[in-house]
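Next comes just one chain, in structure tokens: the form predicted alone.
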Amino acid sequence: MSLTEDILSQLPGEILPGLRRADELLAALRADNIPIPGVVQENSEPLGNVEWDAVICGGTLGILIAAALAYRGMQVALLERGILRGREQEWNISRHELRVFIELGLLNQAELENAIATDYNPARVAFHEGTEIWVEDVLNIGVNPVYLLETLKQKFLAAGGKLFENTPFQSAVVHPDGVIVNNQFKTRLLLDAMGHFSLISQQARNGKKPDALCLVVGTCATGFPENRTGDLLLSNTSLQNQCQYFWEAFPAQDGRTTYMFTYMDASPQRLNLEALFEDYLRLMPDYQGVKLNQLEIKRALFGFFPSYRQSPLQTPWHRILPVGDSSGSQSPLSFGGFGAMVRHLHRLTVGIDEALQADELSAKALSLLQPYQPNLTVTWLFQKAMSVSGNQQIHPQQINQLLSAVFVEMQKLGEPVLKPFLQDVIQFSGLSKTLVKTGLLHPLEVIKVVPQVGLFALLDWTIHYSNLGIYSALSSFSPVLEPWIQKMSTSQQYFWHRWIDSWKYGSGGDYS
């Protein structure tokens, strides 16, 4: 019996069964094997009469949109395969993410406080044999997820919203006035929440393989050392399996989390969830400092995340918007969810508001909703950078250096461009002055990365970082547009609005 098996047999529920049900579904996606779904379809007849403005399916990170919109007096329903309930294992985000929430109106500050179970300080960013570095306020929170859909469920009915809970997404038809979902359900648009495994996207992606995967497992466990520092990004070893492996820690209401993760390609050679897990158990002790029967493992954590170079998503059907995960609106470097969702919360919130005001429902406008972000779309540089195809040789610390020199970089201009990074925020002058910086000062690491990330990655990657200068600049010059643009039509403010959201998000103008 493997480390893994004798561990996770331990564990109330199903946990040994369900990961080697997520490597299935691993293999298959890996295999490109998995059939394209034929939910959505269209049909050309008028629909008639709707009931809702927004119908959203998926109710986990869903309710949070549906309760932004049915506050805002639109006609909402929600829909959720089971019952609508937060996990146990907190959500880390910064502090002030979290004021998104005050700003829609969705909490007080009593209610926010109390959806905070954790806060502690600091955390670390540390590589193998290299630098260590500190920061304060980052991903330093962690939200109680069953209080906080609790509350935004109770606000969300309140304000007139419909819940329908054990209710899976089945299908949708498309007409040219409206979405009728699971044949039951008439709707002006529909929004698809229901993640990176969604059938909606999958058939808009036409069953597209990924182009990089990061594949994560850990646990929550009561019996470590008194520690209330956390890691946001941390490696103990060089390359093992092909694979750089990282780490993240958090103190949690009932004990520690802590993770690890790997980033790679979609090939079907690259090893699989319980072979992670097994080197993260084997591992684990020596980087938290504790025996494994030293601790009592409450949670077992597992998970892939597929990233498409072709993101956010849009879909080719005209009522239909990807929210959240769906729309892999999430860097390559992240993990999405919460985190995600939380960010693009108040920008989303008023583009749907706008277009469902506007009547600008069509595919060509809602894109404007998901548009290219070249901060996000520069990172996958640094994915390629931070993995190893699997037949690929390079020095087993060249990662690590790599990343050392970095981060020294980044710690010496200060936390204005450090602290952005870190939460997945990638802006065109920090990222300048690093690059600068580091180029100058480590020579030999940046040139030893070029041969592992390729030549056209490159190059690529160039036009993206040229695209978040310019939008950087235009993101300045938007205020000025902002009295011209209120003197327009409902539906060129729309088009407008969503240019300028653009700017500010795709050049990373919306941290503060």
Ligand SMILES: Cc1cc2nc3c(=O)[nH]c(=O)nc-3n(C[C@H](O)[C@H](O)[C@H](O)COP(=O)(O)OP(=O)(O)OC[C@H]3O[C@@H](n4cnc5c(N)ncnc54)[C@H](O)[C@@H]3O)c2cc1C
Given for the second form:
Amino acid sequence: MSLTEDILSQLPGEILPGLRRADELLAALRADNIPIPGVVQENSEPLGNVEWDAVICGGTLGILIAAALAYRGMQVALLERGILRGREQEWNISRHELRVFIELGLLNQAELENAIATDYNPARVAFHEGTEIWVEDVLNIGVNPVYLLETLKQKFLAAGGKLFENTPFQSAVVHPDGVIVNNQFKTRLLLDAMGHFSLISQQARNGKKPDALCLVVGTCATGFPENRTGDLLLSNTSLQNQCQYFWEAFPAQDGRTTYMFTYMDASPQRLNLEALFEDYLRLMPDYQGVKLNQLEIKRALFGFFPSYRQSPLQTPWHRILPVGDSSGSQSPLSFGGFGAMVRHLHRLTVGIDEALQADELSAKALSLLQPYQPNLTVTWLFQKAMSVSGNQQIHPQQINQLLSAVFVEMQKLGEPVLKPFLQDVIQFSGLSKTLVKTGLLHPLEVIKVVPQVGLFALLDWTIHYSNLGIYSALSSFSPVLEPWIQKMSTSQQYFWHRWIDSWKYGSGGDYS
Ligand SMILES: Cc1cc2nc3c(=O)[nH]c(=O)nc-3n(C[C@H](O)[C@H](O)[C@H](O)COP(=O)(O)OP(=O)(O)OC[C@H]3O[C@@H](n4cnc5c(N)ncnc54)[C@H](O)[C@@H]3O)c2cc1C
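Since the one above is the form predicted alone, can you give the form predicted together with the ligand too?
The complete assembly is shown below, putting the previous chain first.
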């Protein structure tokens, strides 16, 4: 019996079968064996009477935008296939990002404090036989999803929103004046918040295989030596199984959370979640200085995150907008989809409100709500530099050495460069300074990356890097446009505001 079978079979619930089901889905995805759904259709006849401004399918992150839209007076229905309830395991995020809940009127200060289950400092970034850096106030807050979702649900209902639980999304027919969902709900706009495996986003992607994957496994357990610090990105091994393993660790309400994650391409030969779990259980005691039998494991966690170069997802249909994980709007480096949604919540709320007011609900108009963001696209190269393809030969320490070199220079450049990067916000000036310093002071580490990532990827990256510079310039210039935009029609205002948002968010200008 493997360590994974032994330990997971002792946990309550169907954890081991759940892990194996996730592996079956992963294998089907890698083998390109997932049928293309046909859940969205189009019809040229008008619907006539449309009851809802927005129908949102998928409750986990869907309730965030549902509550925000209902609070602004829109008629909103939320369809959840099960019961709307947050998971037990905290979501980690940085405190300043949570301000948006207060700004949008969704939580008051006391409710926000109640939603914070844990708060620790400092956190470490460290690489095997290399740099060790400590930072404060980055992803150091653990939000309690059960409390947050329940509180937002109450706000949503109080604002007139309607929640339909045990109501799975099955079909959508797009008409010129609305969408009919499940042959029942007639809405002006359909928001898809059904996660990475949403049938709508699978159909929109036309069954395309992901370009890369991030696999994550972990546990929340008690029995560790007392430790009120965390790890944001840590490696303590060289390459194993053609993977560079990274760790994250956080003090949690129920003990200590430790995650091991790794990036890879989507080829079928790569290791699966069960094999990664086995390595996690083998390596974790050494990492945390504890014996496995000293731990009481409260829960096991696992998941895989497909990422697509064509992200965020823009659907081919009018009146349908993906949000949350289904939109692919988080960077391929991060499995912080809650954080990504929170970061874009204000932008999405105002943008959807303006789209409804201006009746700008065409596919082209909605694509500006999930726009191209060069600061997301540049991270593809970093993801490639932190992974190895199946048959590639590189020095087992190459990734650690590169990351050590980059982070030591970022640390010298100071917090304004280091902190946004660690929160998944890439900015042109910080990135440029880091590249110049790393290139000049660690040329060998940088040159070795070229064959690892490939010349094409590097050339492609330079385009997005240049766009990042252009977006930064446009974003800093955009405030002068506002008085001029105010004089335009609501439709023109909608487009200009979306372009300004895309410059701002696409260049990391939203980070404060
Ligand atoms: C191990 C692990 C740790 C993580 N840690 C963090 C973290 O620390 N910080 C962070 O920011 N993020 C973290 N994440 C990511 C975060 O959990 C996800 O980004 C978030 O759950 C995405 O929410 P979602 O609603 O977009 O998709 P999902 O979580 O996939 O939820 C989809 C929702 O849609 C519903 N649904 C699905 N199909 C249908 C249907 N047909 N009809 C109606 N409803 C449907 C589901 O029931 C569910 O409510 C972690 C993820 C994992 C796996």
